[in-house]
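Take a look at this single chain in structure tokens; it is the form predicted on its own.
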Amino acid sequence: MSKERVPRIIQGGMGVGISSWRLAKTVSMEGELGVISGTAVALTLARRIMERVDEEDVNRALDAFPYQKMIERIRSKYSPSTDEQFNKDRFKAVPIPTIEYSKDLLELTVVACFVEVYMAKYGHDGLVGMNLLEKVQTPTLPSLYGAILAGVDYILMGAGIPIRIPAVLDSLSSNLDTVLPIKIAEDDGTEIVYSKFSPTGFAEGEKLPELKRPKFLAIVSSAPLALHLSRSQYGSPDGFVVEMPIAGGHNAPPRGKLQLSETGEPIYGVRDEVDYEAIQKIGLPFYLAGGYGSHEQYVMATNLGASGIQVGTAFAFCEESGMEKSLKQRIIEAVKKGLGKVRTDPLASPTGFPFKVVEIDETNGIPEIAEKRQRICDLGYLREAYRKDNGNIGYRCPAEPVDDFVKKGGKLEETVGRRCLCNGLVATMGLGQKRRNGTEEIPIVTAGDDLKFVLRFLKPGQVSYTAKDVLRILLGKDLKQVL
């Protein structure tokens, strides 16, 4: 199968670990673009090692990493201990991301992204991508380098304006020292703060490998943004994923003044409609996403000039996804009963972006349950950087303990309704922390409005479905006919 083949279906990069290596590999082997989630993979790799999850596959990938001294350090630190676990947390702590990464976290982040891509690509020559959030900036450079080391074919990025990523990919794939400006809350921009990554320094004197530059697909919500990115001084994306506000995860906020419906959800209007003709005139491949989970929508997209569609929700609940199995099954059963409503919550995400939440029992998707959670910020991926009174950089999150956030200069009103997505999304894949004080993190599930249609992928008499079932329905044919 040629790697130059243009995919028709992009499997979306969802949550923390929901777009797993196993899901991406399955989709990739069927001739489409399988995508892994690159969010918090340093954390999830460490926890997998601690509990021997996917042990054989992880060890194979670790053994393939070019700098084995780093692998020895990671194995030494995170391998399961024979010590008595009584009165200890389920998982050892992993360093929290900051602008200047510690050596331990830098190595773990590069290795984790390498491992995830390597596992997804192992044993076939299909296309594999990695999805990152622009809002989660501090891990970006080491994450990209780790993925490039493993031969990732595509990088996808949204939840912000990823204007510098083409130049960053040029630099990292040439093993050049690379910098990325980091947003500092309420800063006037007179003193730019950079995240920095040096492949030469990282390699500690060992030989640098020749690398392939992956293609870059920017996730956008409008033609003006796509045009702006295509004309950037930092280089143009290789294409776009044009995402509608009914997609899962983070959504772009409505253009203009925020207005809420009777149920407290953002109202999208005429200004948020996409000008497909203007997108097409840019002259780059594009994919439509958000509500395109059917063959009819696939045909509609191609008729609008798109190369295909990106689909997330349908894949999120298939057998190969990284969602914890019993939770996945509970949601499918809830959909059968007409339950499991998806709500666009304007407050839940600490990023300030609207975030889709599935209202399912025993999860933080239920407001009353979420409000009972004791606030703690011990993972820190969605913290924002801010400048302290003394000029140094600090970190804060509106989902952390309220008093802590306010002491750091945050506004009290910004804490209302915020939920800890870091811990909740990790719990959704079954790797939630259980603390020695008896508290346990519970899941928060995100999905697009298409959740109500996932039953179309179930064959008669079955209670689950596979990624191949999704592809078969989306393409309107048996897989044997289209490959």
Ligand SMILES: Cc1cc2nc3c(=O)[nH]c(=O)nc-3n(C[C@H](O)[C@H](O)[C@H](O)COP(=O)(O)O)c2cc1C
Given for the second form:
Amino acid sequence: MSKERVPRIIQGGMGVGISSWRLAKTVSMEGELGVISGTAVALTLARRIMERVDEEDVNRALDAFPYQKMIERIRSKYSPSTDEQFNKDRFKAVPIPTIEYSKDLLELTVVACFVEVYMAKYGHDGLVGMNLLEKVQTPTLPSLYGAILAGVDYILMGAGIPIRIPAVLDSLSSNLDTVLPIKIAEDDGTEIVYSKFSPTGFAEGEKLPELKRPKFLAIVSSAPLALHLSRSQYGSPDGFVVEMPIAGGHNAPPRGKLQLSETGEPIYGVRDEVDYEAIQKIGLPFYLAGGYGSHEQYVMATNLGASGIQVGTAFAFCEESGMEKSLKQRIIEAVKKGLGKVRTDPLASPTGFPFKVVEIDETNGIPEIAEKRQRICDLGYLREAYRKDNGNIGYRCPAEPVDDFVKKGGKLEETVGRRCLCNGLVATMGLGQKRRNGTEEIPIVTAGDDLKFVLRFLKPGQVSYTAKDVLRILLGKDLKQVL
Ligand SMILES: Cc1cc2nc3c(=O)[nH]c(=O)nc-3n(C[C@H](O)[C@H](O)[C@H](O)COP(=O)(O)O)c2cc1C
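Previous: the form predicted on its own; requested now: the form predicted in complex with the named molecule:
Entire complex below, previous chain first.
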């Protein structure tokens, strides 16, 4: 398998931890593009170390990191060894992201992305990508640098307009000091606030390694946005993933005024249809995503001029995905019974983007359960920066305790129906926090409308399927495909 090969299938990045290193590695070894999620990996690496999850693989990756003093610090802080404070049932806190990272969090973030990419790339020469969300801004620079240190081949980024990323990748992969403007809520933009990363400062005087610049695929939902990005003064993406609103995870909001269906879901119309010819005219490779989980859809995409497809939902429920095993199994069983409906929730995500939620028992996908969760904001990845009255920067999240949000100038109506995706998604990978008062964070599961089709990947008599099963069916290598 040559690294120059153009992948036909991109296994979509799925946070938090669903597109695990193991899933990405399997897909990559099959000659396609395996993508790890870079979202909140600082937190999940720390919790993995505490829980000794994938210990041998994690240790191999930690040992390969170029700056070992940092690894000593991380190990001594998070290893479940002699720390008397460490309570086996609870996870030690990890610093919350802010614009200026503490040294601890900076090191942990770079190392975590390095580790995840390293583990996905270990032992073969296939292509591995990392997915980040534009909306989650403060970890972006250290996350990208960590992935680049591990030789990541592709960066994929959507959920916002990732216009600066081509220039950022040029700069970071040349080991140059790099900045990224951070959006400050309701600011008029006269005083730009930057997130900053210095590879030289990070290396603390040690020799800087030579780095490869990864390719960049921007995740977009329209031809005008793709065109705009391709003409940007900050450089063009190397290609696009064009994602439809039936995809799992966050979706682009419908164009125009938000209208809701009888079930309270956003209505998409003709203005949201994608002009594939216009995308093709840009002349860059593109992939179609959102409901492309079959061979017929793959063929259709290539007929529209796409290099291939990006698929998430089908991979999210396969054996190698990072979703907690019994939860995955419960959802497959529910789908067999015609349950496990996917709802596009216009409110759930603190980002304000529509977010797909699986309505499955014992999770925050059930509104009555979600409403009962006592609000607490202790992970903070989706907090937005805002300017306090004294001019300093503060942070707030519409899913945090309502009073706190309002005290920080947030609007009461913005808190309605918001879910703590940070804690819910981490619980979905089986690393949810247990609190002193005996409560436990419970999962929230996202999937695309394609969830109802996951049974097509199950062989008769089997209760689970593998990433290879998905690839075989997507690429039409299985004639007995059940529709
Ligand atoms: C469980 C899950 C989590 C996802 N998380 C992310 C994410 O963190 N970032 C992102 O860009 N896309 C995310 N997506 C979207 C996928 O990368 C992919 O584009 C999408 O799933 C394709 O559509 P499909 O779900 O119909 O296959 C997620 C999808 C799923 C199913």
